[in-house]
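Here you get one chain, nothing else, as structure tokens; it is the form predicted alone.
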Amino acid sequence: MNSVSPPSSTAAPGASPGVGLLRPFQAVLLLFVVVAGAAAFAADLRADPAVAWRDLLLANAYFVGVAVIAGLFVAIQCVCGAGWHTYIRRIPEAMISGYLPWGLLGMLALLAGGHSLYHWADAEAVAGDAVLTAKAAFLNPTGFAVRTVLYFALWIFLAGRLIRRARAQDATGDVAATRANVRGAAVFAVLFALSFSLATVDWLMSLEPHWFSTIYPWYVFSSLFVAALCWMTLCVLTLAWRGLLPQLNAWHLHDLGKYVFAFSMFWGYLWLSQYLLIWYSNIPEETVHFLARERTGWWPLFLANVGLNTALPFFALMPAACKRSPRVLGTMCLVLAFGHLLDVYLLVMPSALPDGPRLSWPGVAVWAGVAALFLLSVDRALRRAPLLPARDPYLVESLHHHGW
């Protein structure tokens, strides 16, 4: 396979602004899904506030992670001096610049449901609990809100600076912008590690404030890194199928597939490491997290999570030919995108539903609405600049990317 061929090749290659991910009727349909999701959230909020707020947290935290890690992906390539990704770089740039402002609004909205979501947000509960009292200097509504705003401000500023320099290079062709972005990308990567670790503790681990794991931020990062790679690859394949990336070839897909495969194995390694360390130490304040997911109706999903997100990609993406196949890689990315949604679901929901999972159509609608908002925001961001970074010094290398 030398390229990904669309059903017809009449579309423009994306050399000018106005090229998006979605066709007009798809954008209208997704807008209706967003409205339906908002209505479902409002209905669920009246019926069961604790579950409704968790549904919103699940969806928003998942896509915030996908968006900001897409920006990290660009930063990693810049720091490494990689050129292969240049042809598809606009997609991860659109993911972070498009969704993060919406993600901030979603996280701030969660402050209204703080008491339903977080045990530590209830002053009376904190006063009667020695553990929560000891953690109150960090886990409190004011600190949560301030840190959340700071996380997003940091990510939006640093990613925005990388993207603005790249856009300026489109106009001027200044090679110095690439060198400046190497330094900016290094700063982004370092500050991301600190800020994302704290964000996972704030948003997710503090749902069970008596439990802790020092590997937890790495675990969440690895899960959402796979999800980000999958959404990025699906967007690339969609644009290629429409004829907007005519020079996408098998080696671009191979590199994306290697990333998906490698980080799927890394996630599996961290899952096993966390589980075994807690299992053989057998300390009650650590095992409570896994007991809640093993001794109830959560057990089948707990096992399915490992099989879906590690065993399946191990066999499906091990052969090089599978990584280069748009059909196989696209199918696996779709499966893993939902597989890691399941992983985040298992982090968020069991403490609210101790007897086991409960299918909630409002919950599905809320997630679908946030997913639709994510795709609409990516589409809008893509239309702001040419799909092809025509004056990037690495573009020629990327267009002629090949393996050996």
The other form holds:
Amino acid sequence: MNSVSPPSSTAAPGASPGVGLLRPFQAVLLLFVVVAGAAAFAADLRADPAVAWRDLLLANAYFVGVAVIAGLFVAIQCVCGAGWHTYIRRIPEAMISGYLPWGLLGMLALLAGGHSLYHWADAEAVAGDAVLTAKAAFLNPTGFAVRTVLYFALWIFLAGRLIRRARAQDATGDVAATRANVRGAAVFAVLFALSFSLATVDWLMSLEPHWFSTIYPWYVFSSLFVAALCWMTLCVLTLAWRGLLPQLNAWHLHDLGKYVFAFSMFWGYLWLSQYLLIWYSNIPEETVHFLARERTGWWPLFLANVGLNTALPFFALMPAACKRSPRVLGTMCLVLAFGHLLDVYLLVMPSALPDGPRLSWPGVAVWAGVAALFLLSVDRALRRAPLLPARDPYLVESLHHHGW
Amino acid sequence: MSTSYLSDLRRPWVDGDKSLHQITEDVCAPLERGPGLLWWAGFLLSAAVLATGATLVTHQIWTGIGTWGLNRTVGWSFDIANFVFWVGIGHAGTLISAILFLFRQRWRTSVNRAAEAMTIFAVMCAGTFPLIHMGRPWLAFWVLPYPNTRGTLWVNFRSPLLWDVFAISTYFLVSLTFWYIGLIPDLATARDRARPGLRKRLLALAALGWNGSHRTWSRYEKVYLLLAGLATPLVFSVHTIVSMDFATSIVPGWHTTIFPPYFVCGAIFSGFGMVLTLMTVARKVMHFEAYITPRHLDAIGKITLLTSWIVTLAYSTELFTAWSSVNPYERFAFANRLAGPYGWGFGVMVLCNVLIPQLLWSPRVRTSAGLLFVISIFINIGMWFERFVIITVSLHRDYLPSSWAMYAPTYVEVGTLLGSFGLFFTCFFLFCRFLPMIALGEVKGVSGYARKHPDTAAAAPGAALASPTPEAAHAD
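Okay, that's the form predicted alone, but what's the structure of the form predicted together with its partner chain?
Now the complete complex, all chains and molecules, led by this one.
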């Protein structure tokens, strides 16, 4: 009834090099931002290492999450046999394959931060602390490094396999690749869940090594899921504005908007679950996390976090017309991308600045530098393959996506 | 609009190249030809089990809660485990009818009606347990907050038990409405086919004057979408609040922040276990193999496997955090769960909820009705044990070793649990006998006929309403 051959308007598979996200002058500009970020980090490292390392952790953990969850997004669509996303699938693929190697470097660099970042990395402090001593079998620098490398190896290998098969399909048009990717995606999803859970404990929860909350990995996941969807949508809109996605229609945006809406609500749900249960039981070992954010200068940001990431998208993205409008959806994605950066900021920074937030320009520069690196890496990965998965059996569905 | 852009990889969801009329005939046949021997056998057995349970509950209410095996340490056990078990079962129905609708999962059309019925009956079963546990069920209206003459006796708004009352009654009402609205067009079909008489008059009353006009359908679909949107947060809210019955406490093993999403996923997992039990049997007994195809079973099996993994992740997170918290009470609670006197219960739970569902990785298993039935029974057992392990095992050894105690259910408690199964299956048998078990209007929209005649066949309900623009209403 329909063919899986590419529409006539597109070039033959494999013939055209992929297009990038950025124009040349934008890439140069971002390169400067990366250099400026690195310089700011070096300067800040001498002034206030505890904050400087946290700035790097914040930015890198955020974008590693965004990248790997973009890969999970592709895996979810594969497992479900979804068709609608095929037209824009190369973008999340580029997000994971582009940034992860840089993310690994960033995470390993944290080891140099040692105990100015992680209290448990200080052997003396551990020796004098019964709780940390009991945890040392898990929380120790070697374990941290080994596990971090393992997480990345797992993600790069499994996601790489999905992407390689999909790209090979561009040339062969073999439907078997789609079927094989269903299995590969299921395995990726399961192993992602286990590894990402542990990674959030390693990288973020261990900043407060005495505190624990079982929902924490899911909470971080939901936050970064929204962020990943936002960055993905922003990349899609950027490409569309440049005229590179001519068949992008309102239904694609509608579905992306539904994703952003749904996971914003999910994040709010998990936020409430964690807060309500800890508040209600009022056990000192657990309330310490929230007291550090409520009874201090962090309180306004703590409140803003909930309002920005749940209340705002609830109203702004509820109407179908808003989800279908590139302008509204784009604005909301920009706001929420920063909103969830704020969320991670609230997880990371109070352990170094107990009294309240302190706006530091080096910090902003570090974050901007990592963001620029992220965009450059996505741009580069996007150029490696045609933007259109021309012989994907679901492409025709996606090109004519009409919401049902 | 006559071109279908569906990928060749997608097959129609009804086997056998049936015409629309044939579909109506097939689905209405069980209602019109009267019950067979198998139906009577099943119905009478369920009714007998229900009667036994009712007798035991009467005995318990007459004599008092002392007929149960509870003691001062374990003040909550079998009864509340049954309650959580049944509430959980209900969640799959709402997931299928509401969330999968929003996700455009069109295979849901063959199973949503029965799954929603399952939800309603499961919530009814769940509701009986708190009533029984009150000891004086005639005072049940005290849970309603209204100005009264009982002095300072007023409901406690800070108690999750009261939130349960609100959450579950809302859930029940919305599920019932959703189910009934979906039934209306099919009731009208049954009405139009019925011979004059009492049955026809009752069906006419229930069909609310449905006339099948384009305008009626269009309104119907709008309501359906709105109810799906409203029911979706309810899937979360109900089991979230059930989990808070435990998690707001300070009991190690009960108080843990992962409980709300973990309970919701566990509920969906157990519900899909029950959906598999019912559907693998019903498709055979009611001759619906062409409608509930191996591809449907495959899809249900995949969701079951997914939720099994989420539950597994939650178990692992709990165990890992209990260890890494270095909190002696947390650590003890979980060591006791694994290796204490009820360690075998934990074993049953892991076997049934984690290990056996791994068989679902195999597509052969996922499409074999027989194997799925066996696996689903294990899941039902495992999810009941999960609640028993969480509730009873966390209680029986508390902070004070001198108050440690064991708990064993009495015949009254076991009989009450059996009785609830009796109630559930009695209702389900009645449903199969008197109402169309498959959503006619919806399943026609995903049949091979609809795919071949995209212009003449009614679009699946939802096709129009998923689109704010009218021109998309004819989609595929």
